[in-house]
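We begin with a single chain expressed as structure tokens, specifically the form predicted on its own.
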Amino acid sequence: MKKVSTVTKIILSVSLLTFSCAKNKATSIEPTPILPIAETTLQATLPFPMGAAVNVSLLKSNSNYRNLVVKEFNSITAENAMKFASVHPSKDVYNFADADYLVDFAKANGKRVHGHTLNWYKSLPDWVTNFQGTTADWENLLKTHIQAVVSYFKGKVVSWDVVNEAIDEDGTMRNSIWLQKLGADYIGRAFQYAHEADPDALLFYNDYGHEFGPTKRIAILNLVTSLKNKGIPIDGIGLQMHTRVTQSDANLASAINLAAATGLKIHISELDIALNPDNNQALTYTSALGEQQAVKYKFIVKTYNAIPKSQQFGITTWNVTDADSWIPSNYNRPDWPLPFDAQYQRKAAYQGILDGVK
């Protein structure tokens, strides 16, 4: 056997050591992971809460709908699940099943819940519309309903539309069953009853038509200012903003800015922008229409974002996608009023909302 010299041994040892170190070094370096780029969403981008009114049946049955709500919104309103007829179907019976589902869904997914609505002239069960009793009996009916519902959700629902749509188109008090039985002061008492049941809940007066023109807008502002001046516990105004692509920017700006001038919190509470207000049965969605809608969404968001931050309660769209909107069925026409299309995809309106806070 050929002898290996001492020098050769040393060279071999050093070579093996170098190879071993190089090998260890190479295998100890992990590849740098390619991190996913954080996807832009409404709730992550907007500097105020972005909400949607949601349909509980769709939340339960449609995973695309549910996933979109989870992904895009951090505030939710019950579209129908907390209205009088839903939660109080009989005089001595309350049914909170759907409302509970919504509240549990919100809690599990880190979302705020806005309650809608404690008092409205619509969505009343037959036992209320057929109720026979004295003024005191009607007062007890109003108080009992409000306090039972608000108490039940105390600590779970952060805010309520206490009274909804009490002003008519001409600026007079709406001739509702509540006005007929209890007089105009029922509004203030409704707020007091809600506040007694949950002193921490934020309480809103909610109505549509602020952007139609001065007649109804002034009447609404006079009402909320009068409540505030009387010391009634009112915290904010809900501007429903069921509007249309043809509405003037001047009217939209007046609606938002004059409401904010009251000093109350402002909630754009039921936003959608109709593209077919003329009920054209042959109209189809085009990219040009979508861009017009995006410009209008941008203007509303931009105007809202300019009011004092302390007054920005948030913006809520009325439902989630065009497929779920109330407008096509209610007006029996094609329309596309929301930021997502019927296939749950973002429309130009979505970018319009994001552009409103740039």
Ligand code: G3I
Contents of the next structure:
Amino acid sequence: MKKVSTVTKIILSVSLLTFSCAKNKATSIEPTPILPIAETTLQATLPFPMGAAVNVSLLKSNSNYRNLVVKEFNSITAENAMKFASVHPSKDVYNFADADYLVDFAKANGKRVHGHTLNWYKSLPDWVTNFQGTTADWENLLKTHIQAVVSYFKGKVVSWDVVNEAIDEDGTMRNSIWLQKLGADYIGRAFQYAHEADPDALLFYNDYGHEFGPTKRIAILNLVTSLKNKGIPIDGIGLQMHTRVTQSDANLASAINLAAATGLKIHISELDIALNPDNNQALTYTSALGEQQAVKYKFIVKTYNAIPKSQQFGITTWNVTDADSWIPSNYNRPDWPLPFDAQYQRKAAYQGILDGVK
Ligand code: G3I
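What would the structure be for the form predicted in complex with this ligand, rather than the form predicted on its own?
Everything in the complex follows now, all chains and molecules, and the chain you saw is the first one.
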């Protein structure tokens, strides 16, 4: 729709200009009407959904932030609002206030909502980390949480990161509370519980580090392939892709293409490209760095655009602008990982994304 209206407006403007010029030759009167030409946006240009992880506090309080999300993206993920500690703070208490706000915002503005995340070893409330119980009690806790959350958002959240970051850097199962209490098969059961609660939801295994090299990547791909072969209802792989400007194109391409070779849907689910991975406290943003970042964004988008269309679930950046990126605060360093700067303006990286589908 947006593409058609952009093209229509351009054609209309050009034909009116032509008409007006011809007329001016004859009569030399009547000013040419200037019609607005719709601006290019990510959501209107990219041939797959383009999303961002959204911070609900900023969505509520900052109109520049909110307007940018409305304008540029057609898919959103809650940065934190759907995590276990946010929605299920005590054993018998659910709090969907922020998540509801995000879902209502998405509905009012025609955006898809991707759910993040049903099972993770982080962002657990104290009542879970302190929970005492038998294996059956833990299983019940896992199942109850997943089914309560998925049922609540049935028909509103189209897809879920069911299990997040269950594999460690060395390719072994991460020694999380879930592995300790339930053993490795909790992963498959988490998918089954989610599927029971909403058979229409698309279910993803989400992790980072596919682009680090073969060790973690192969372990993740073996996990999802074995789930698929066992008939577990898994629809896709989330490649977080918190990457850096120095990452090699070969590693980035392997991450995307080998995941796609599974036949599952691929979501680049948390994309950002750090410019200061070495934590240089004195580093400043320069146009040269911005250009390098643009080239890397372009490569990722171009590679993604070449996988089969039916597998392109979309690309989501983790956060919206350099001002709200998790990276500077998490690593205590200056950094500029996103396509928008702290003043909500488009960086070279923005053009890099567009160039990836030219
Ligand atoms: O809400 C509390 C607030 O009440 C308190 O005053 C404040 C003090 O530190 O903490 C607030 O919670 C923080 C929360 O973000 C909201 O800002 C947590 O400490 C902090 O740990 C949390 O960090 C989030 C992190 O996940 C852990 O959940 C980041 O914002 C978020 O960007 C990050 O996202 C993860 C993905 O979920 C999974 N993949 C990696 C990605 C980046 O780490």
